[in-house]
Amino acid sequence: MKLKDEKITKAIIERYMNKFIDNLDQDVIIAGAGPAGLTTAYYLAKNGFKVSIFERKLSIGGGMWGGGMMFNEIVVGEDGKKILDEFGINSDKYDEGYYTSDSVEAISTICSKAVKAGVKIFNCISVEDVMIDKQGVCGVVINWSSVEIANLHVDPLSIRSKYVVEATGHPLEVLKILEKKVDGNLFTKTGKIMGEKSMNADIGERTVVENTKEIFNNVYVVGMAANAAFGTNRMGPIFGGMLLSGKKLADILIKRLKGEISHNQKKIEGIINVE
C-alpha cells in the first residue's frame, strides 16, 4: 500500500479534534505535567473521573527528569518508595530511610501509567486565564505556547471543569493570574501567594503534603505549588513529598466529586429539594 501525506495529516488532525471536543467539559483540569500533576491525574482516572492536563513545555514530567543537578537520579523516603512500589518502579535502599531511584524510569512510568489510566495530556499549550462564575472558578483559557513565547495576539480558547489544579510548580502560572484578576483574597494567611523559602528538605518534604488544598474556590495546589503558595520550604531533588502531595489532592478530589454525584442522585430520585 502506497502512503499517502495528506492522510497522515488527516488522521492526526482528526484524531487530535475528537481528543480535544471531547475533553471541554470535564471533571479537573490540572495546569502542569509534573510528577505531582501526574499522580493526581492518574489517581482520578484511575477511580473513573475525566482529567486532563495542559502542559506549556513539549516535554512533560517537569523537573524529575534532570534528577539532582543533572545526575539522573531521585532520592524519596519511606512513604514515597510505596507510591514508586504502586507504580512499578524500581529503587533501592540506600540509607535508613533514604531510597533512590532512576529518575528517567521513574517519570517516564508515571507519564505512562497516567495515560494509560484515560488521563489526556495536551502538551505546548499554556493556561493564560481563568473562567469565573458564582461559584468560582468553573475552567481555564488557554493557548498555544508558541503564540505566549512570539507575543501574538491570538485569542484564546476556554475549556470548562469542575475543579482547577495549579501545579505548574515554582511559577505559580495560575494563582498568579487569580491574584491579578479575580475578585477575592487565596485561602493563605496574607490573602496573596506567600512565596516558597529557601531549601530545606525535611520542611519541604512535610509541608508540601500538608499545603495540598484548596486554595482558592474551586482551585487546588498540588507539589511544589503548595509549598510556593504558602509560603514554605523548597526541597530540591526528593520527590516523595510531590508523590505524596499527588495522591493526597486525588483523595480530597474524588471524595468532593463523589458527594456530588450522591447529591445529584438525591435530586434526582427526590429525596432533596431542588432549588
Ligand code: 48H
Given for the second form:
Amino acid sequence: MKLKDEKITKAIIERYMNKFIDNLDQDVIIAGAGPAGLTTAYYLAKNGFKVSIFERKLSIGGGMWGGGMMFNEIVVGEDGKKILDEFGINSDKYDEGYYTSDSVEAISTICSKAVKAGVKIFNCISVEDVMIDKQGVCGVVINWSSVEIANLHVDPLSIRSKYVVEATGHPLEVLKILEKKVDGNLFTKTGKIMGEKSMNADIGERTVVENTKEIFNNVYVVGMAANAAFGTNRMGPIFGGMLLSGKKLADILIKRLKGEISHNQKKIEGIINVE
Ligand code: 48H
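Switching from the form predicted alone: structure of the form predicted together with the named molecule?
And the full complex, kicking off with our chain again.
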C-alpha cells in the first residue's frame, strides 16, 4: 500500500481535535505536568474522573528528570517509597528511611501510568489565565506556548472544569494570576502568596503534604507550589513529598467530586453573574 502524506496529516489533526473537544468540560484541570501534577492526575483518573493536564513544555515530568544537579537519581523516604511501589518503580534502600530511584525510570513510569489510567496530557500549551464566576474559578484559559514565547498577539481559548489544580512548581503561575487579577484573598495567613523559604528537606517534605489544600474557591495547590504558596521551605531533590502531596490532593478531590466534603467557599467581590 502506498502511503499518502496528506492522509497522515488528516489523521493527526482529526484525532487531536476529537481528543481536545472531548476535554472541554472536565472534573479537574491541572496546570503543570511535574511529578505532583501527574500523581494527582493518575489517582483521579484511576478512580474514573475526567482529568487533563496542560504542560507548557514539549516534555512532561517537570524537575524530576534531573534528580539533583543532573545526577539522575532521586531520594524518597519510607512513605514516598510506598507510592513508588504502587507505580511499580524500582527503588533501593540507601539507609534507614532513605531510598533512591533512577529519576528517568521514576518519571517516565509515572507519566505512562497516568496516561494509561486515562489522563489526557496536552503538552506545548500554557495556562495563561483562569475562568471565573461568582462561585470562584471554573476553568482555565490556555494558549500555545509558542505563542507565548514569540510574544504574538493571539487570543487564547478556555476550558471549563469543576476544580483547577496549581501544579506549576516554584513559579506558582496560576496563583500569581489569581493574586493579580481576581478580587478576594488566597486562603493563606496573609491572603497573598507567602513565598518559598530556603532549603530544609526535613521541614519541606513534611509541610508540602500539610500545605496541599484548597487555596482559593475551587483551586487546589499541590507539590512545590504548595510550599511556595504557604511560605515554607524547599526540600531539594527528595521527591517523596511531591508524590504524597499528589496522592493527598487526589483523595481530597475525589471526596469533593463525590460530594462527601463541603465547599470552603469565600465570597468573591466584583463578579456579577448574568444568568
Ligand atoms: C502550563 C506550566 C506553567 C503554565 C509551569 O516544577 P515541577 O516539577 O513541579 P512539581 O511540584 O511537580 O515538582 C517540583 C520538583 O520538580 C522540584 O522542583 C523540587 C522538588 N524542588 C525542590 C527544590 O528545593 O528546588 O513541574 C511543574 C511543571 C513544569 O513542567 C512546567 O513546565 C509546568 O509545570 N508549567 N505548564 N502552564 N503556566 N508553568
